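Just the one chain here, the form predicted on its own, laid out as structure tokens.
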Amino acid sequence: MKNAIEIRNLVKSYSDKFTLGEINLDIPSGIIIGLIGENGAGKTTLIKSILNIIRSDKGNIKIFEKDIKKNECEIKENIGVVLDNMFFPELLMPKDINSIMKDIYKNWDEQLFHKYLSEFKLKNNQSIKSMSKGMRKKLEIATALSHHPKLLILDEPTSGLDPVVRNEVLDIFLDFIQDEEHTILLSTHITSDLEHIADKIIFINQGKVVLDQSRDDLLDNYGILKCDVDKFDTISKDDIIAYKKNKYDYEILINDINKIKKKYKDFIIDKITLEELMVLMIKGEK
């Protein structure tokens, strides 16, 4: 299976601030990939050096075998992208997106663009201004997908869109991918989405990736196990991933559940969510 994205030794530093990196992800082609990590975590920024829009400090990324940096123009051309802020001119409209992406792409597809217009009930002739935030992620979200792009990069693309849009955005999403050329990089802090869509998590934690494996194995293989405080000194320390300690008792963060099941017959071992291994990850005691 061929790469979409293939990122080597990325890094982007902001001063004393902020490091990304060093960054090395290969994202094949016909898959969703979740990414995921807390505010300030870096998805921002890898998603922007994707992109090219801001420019990294070092490192290659080549989209589609090509070095970004090198053959923008044609790379952009089979890309859609929501990013997180609003990118069009409030004083537009959606007739107005029309004229000028007819302009932009070559693949521009107007009916397409019109036909997501109708399934999200959007006014071809109502100003982006007079539009909910729900309103105006569903515009985005259809401009991005109207020119028959090969990769959908997405950084918060369901924000702000209740729950039965949100489900009718995932299976235009699923939609997309069906084709194996067709990839999604979709960032999100709606993780249960991705739990039902992704088939990859790539998990960044201050500027580095800590995780990149399937959803499956993830949620599979990862669990909570629970015991009461004076139980807690009876786990191997080497068996401990991380762990919280609450009033009662200890949440701990563990792999190979399989395994750790036959190890300690007498502890509740839970399934874990993408949201409670991020949380335990990134807050719990190590």
Contents of the next structure:
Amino acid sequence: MKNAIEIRNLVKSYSDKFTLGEINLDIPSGIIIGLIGENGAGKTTLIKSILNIIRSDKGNIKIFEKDIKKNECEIKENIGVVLDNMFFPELLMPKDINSIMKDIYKNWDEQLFHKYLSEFKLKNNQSIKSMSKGMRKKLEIATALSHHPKLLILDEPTSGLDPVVRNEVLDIFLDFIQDEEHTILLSTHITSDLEHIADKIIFINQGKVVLDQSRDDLLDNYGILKCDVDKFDTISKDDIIAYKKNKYDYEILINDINKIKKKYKDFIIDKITLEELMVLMIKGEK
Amino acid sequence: MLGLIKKDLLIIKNNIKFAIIFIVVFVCFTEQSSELLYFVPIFLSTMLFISTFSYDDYNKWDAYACTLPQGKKSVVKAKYLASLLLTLMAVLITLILGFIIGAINKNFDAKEMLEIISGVVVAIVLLQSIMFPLMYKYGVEKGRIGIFLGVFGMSGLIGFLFKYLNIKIPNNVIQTFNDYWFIILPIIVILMILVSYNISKKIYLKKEF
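Right, the form predicted on its own is done; let's see the coordinates for the form predicted together with its partner chain.
Up next: the whole complex, starting with the chain shown before.
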């Protein structure tokens, strides 16, 4: 499988407040990759680095096996983007966006754009200003998809959408990924969305990649072991990745669930959700 | 590039009602003196154009524009070209209005009109040439304050030099200017735009969004 995105030794610092990196990632084409992490973990910085909107201090990034800095224009013809709260000035209307974009992208498809507009029930001559948050998001997504991109880079594409629309949008993403040359990189806080659609999860914490695994491996291998306060000491420290102390019991994050199940037969071991995994890894004690 | 130019012009188109109402009201109230009228459309178009910077800023357009092919490289060029186009359109509108109102009032003076419009265009281009780099460098709000300080400071300084230090422009310079203003002014305008554009471009390419 070819790589849609290849990141090598990427470092980006903002004065001394925050540093992203060093990041090394291979993002294969043909799949949906979910980027998770708390606010300020570096997701948006990573996305902006990939898009060459910000200058990295070190490292290089290849998209479609070409250096983004050298082939920026050609590469961007094939990328669709939804960024969090960054879009056309709100005085404009969908028909204006169509008229602008057809002079920007070689492959801009007016018919496709209008198809998405009617699918999303958006009016051609309503200003962005007067749209609800959900409508704006849908317009952003329609705009990102209408030049037949091969790669979608989406920062929080489903935030602010109600469950019904969110599902519509996720279906569109699933539809998009049917073409095996297509790839989606999406960051989100709504981890349950990723449990449905992502093939691979990348977890960023404090500027570092802490997990980079297929979703199935992740959800099949990690688990939560629950035990009473007095039994906590019977569990080997080597088996504990992180733990959280509740009032009456401990929740312990473990890896290799089958091995642990054999080793600790008297304990309850549950499957994990991405949300629990994220919270325990960030907030849990070690 | 064309798309980016369109973007600014479309923002203005969607915002133009106010300007048209203003011009109509203005025309109705200043029946006789058309001199002031020559100033209004060009000035209004500049105000409208500067507002596009605010809209860009408010919706973080620049970051989005950087994700488009040719994005970061052409944003500044498109801005200057859109501004020029708009000024040209405003000049055209002024000419048409001038003819119509002059014909109605039967006091049309083509030479006077051209002189005033040329003066206004030079002043507006000077204003924009200073303002755009400032806004790119310091953001829309601070850039605006900068321009007010800059314009008042400059006019104050020039006034001071002429009045108290008794500096006089030699007569032959004035004479040459009077004879050749239609060549000298366009050259000055083009030079100002080129210098300003290059400064803005340098600032913009260094910027991160």
